[in-house]
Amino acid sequence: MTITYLILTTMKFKNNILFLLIVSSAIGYGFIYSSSSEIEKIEALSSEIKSQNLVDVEIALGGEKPNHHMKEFDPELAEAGELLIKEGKASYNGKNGSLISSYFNCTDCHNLVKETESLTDLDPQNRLDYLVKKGLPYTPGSTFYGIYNRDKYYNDDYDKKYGDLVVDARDTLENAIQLCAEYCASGRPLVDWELNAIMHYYKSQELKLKDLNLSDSELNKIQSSIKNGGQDKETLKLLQSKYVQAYGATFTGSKAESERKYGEGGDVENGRKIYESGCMFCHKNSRVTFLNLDDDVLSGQYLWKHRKGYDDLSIYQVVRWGTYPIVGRQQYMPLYTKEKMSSQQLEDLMSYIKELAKK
């Protein structure tokens, strides 16, 4: 075997290896490129289904169309609706509205964003912790977040306070809005364009699939059902289990004096959260009420002194039943239902008031 032959053989071997490496790289790149393209397609499809309006998907799966259903919203009208909710007054298309109520805005009792990490979490303590963490008020009313996707309002025990007024408001969002404006806010009925503006705002804020806690397999199931023609009650039921269609409202009434612990064994720190994010939201500097409260000893002593009994000055009474508007003083206090403040939380609040009175 000559040296020349060895050199040529070695060069040929190296060239073959180089060729194999090039081919392998090309194949590998093609595989990676192909996989990358498929992944991008999957991600695009996933993003597309997640961006779908929840109501539209429910209808496609065989759900009933809400009586307030709207195909689209007018951004300018929705903006006016937001102002009505936040400030109680707005203008639109040359129409200058007057103040709906001199006493309350919607946001005095309702938040506009979600109030718990999970949309199906109804635990009042988790709600309190989430609101405090986000710097939001601990309001007595349910959030307006996702209200467009609900089908029941003024549920359960609200007739105990508002009587027959709630009958027409329970199944119709428009009637619920009017009841809130005229009676709950001690204001006036909305004119047509104002009511329409608020409905357009709610439409603009409706839930989408991305707002729900859906796994990839659940999204695939929904997508497959729609692709196969919809009308899938099982998948519809799955979807509706991911959010709240109606908030419960249990009026417990005031605790009997024999059942009150007057803060004994309560969590003072938790009571402070309730006082600062709930009570002070309305009462600090008499923001929406005649009763001024702050975090000094005088406020604590005032509330502690009136802890007994069943009049409006007792925390046990006013938290659970609220007050009513009267002539000359339309500001009144809405109540906290059991779903919005638990019995333990009420005792926690009393434990903080007890400590506040000692400062």
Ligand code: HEC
Given for the second form:
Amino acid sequence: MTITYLILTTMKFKNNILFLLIVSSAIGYGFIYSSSSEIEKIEALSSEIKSQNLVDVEIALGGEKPNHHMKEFDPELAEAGELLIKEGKASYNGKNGSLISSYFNCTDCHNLVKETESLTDLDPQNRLDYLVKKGLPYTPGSTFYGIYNRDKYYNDDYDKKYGDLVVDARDTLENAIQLCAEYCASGRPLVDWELNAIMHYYKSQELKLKDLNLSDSELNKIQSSIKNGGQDKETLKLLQSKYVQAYGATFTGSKAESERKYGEGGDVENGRKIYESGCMFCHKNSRVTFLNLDDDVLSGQYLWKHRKGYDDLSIYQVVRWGTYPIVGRQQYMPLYTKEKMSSQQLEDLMSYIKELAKK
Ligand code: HEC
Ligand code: HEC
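Could I see the form predicted together with this ligand next, after the form predicted on its own?
Everything in the complex follows now, all chains and molecules, and the chain you saw is the first one.
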């Protein structure tokens, strides 16, 4: 009895298992089949959308076409643009340009790559830390990374320096380049092909959707929005919250003497970073200026001695106002806005100078 029962139940059991196996593998197969093709489809779509130019996606969502929008792209011209930016001269199609400026290259004041881990991070200390980590200079100008995707230039207080010259440069990238070539770089205006070449270089570096580090659900939202005909201001706004369209520029003026801490309580190590990756980038071996600065006690003592007052030799003054080119002396000191150097960072710099001067 017991044996028959056992045999019967195991048979039943076996049958059940078999049945279950058949059913579940059928379901499973169907499930695996459909989900893998779905996943592939989603992956293909999202890698396709991720490599799209940000500008094009924005236009599809109802964004305005930038006035520098470029349809045709010539990689050779972009290469010439890169040379103009890095070395100050280039040739293209048998045309040979002369040096834009005998005093500066664009890269003395502008980096070409990302300056913070996150594209929306505007904190000057995070910028400094990131630049030091990457071995890049701590420059007074904003990076060219993503500049094709900006719509405003020389913002806020730059009219205090360049007056009416900034009016036409504020919403037109080509004019911003010309202003900088002639005035920031103390050079000459660019001829048409050179200007076009720099624009092509900017275009070659434009942001793609993948640069914005969007989550899968954000990408899905964008995709379905475009599938449904685009024109979706809310999704457009979401995209625009992921990168900077205009860099702020606040002129603080020089600190009143009564507010200066002259190195008291500052972060010496942080000051050293500013000095070495910022000041020394231009002043080491008098690279773009007559003023030689190095890690020697003499440099420290020179800067320390002039710390008081409001003339161009006082760090508190020169870092905030810069100097102006004069006839016969076209190199000048560009200023650091509040967005590029905080008040605390300036004090940190001063505490390093104090230490360097052994005071
Ligand atoms: C001596 C320093 C210096 C040099 C050299 C220089 N620039 Fe600038 N540039 C600046 C500063 C400072 C600004 C102010 C706005 C900013 O970058 O935040 C600026 C702004 C710009 C802007 C607008 C950026 C924005 O987002 O507001 C463009 C475009 C530009 N420069 C292009 C050039 C080009 C091209 C060259 C080389 C031909 C060049 N610059 C050389 C200092 C410089
Ligand atoms: C983009 C290049 C650049 C950077 C960065 C820079 N400087 Fe200068 N600086 C200059 C130039 C050019 C001059 C003009 C001096 C000349 O006439 O040769 C100058 C002038 C000065 C002067 C005044 C010299 C005088 O006799 O009028 C001081 C002081 C000075 N810089 C300090 C600093 C300090 C401190 C830093 C760092 C926070 C710094 N600079 C960063 C380019 C730079």
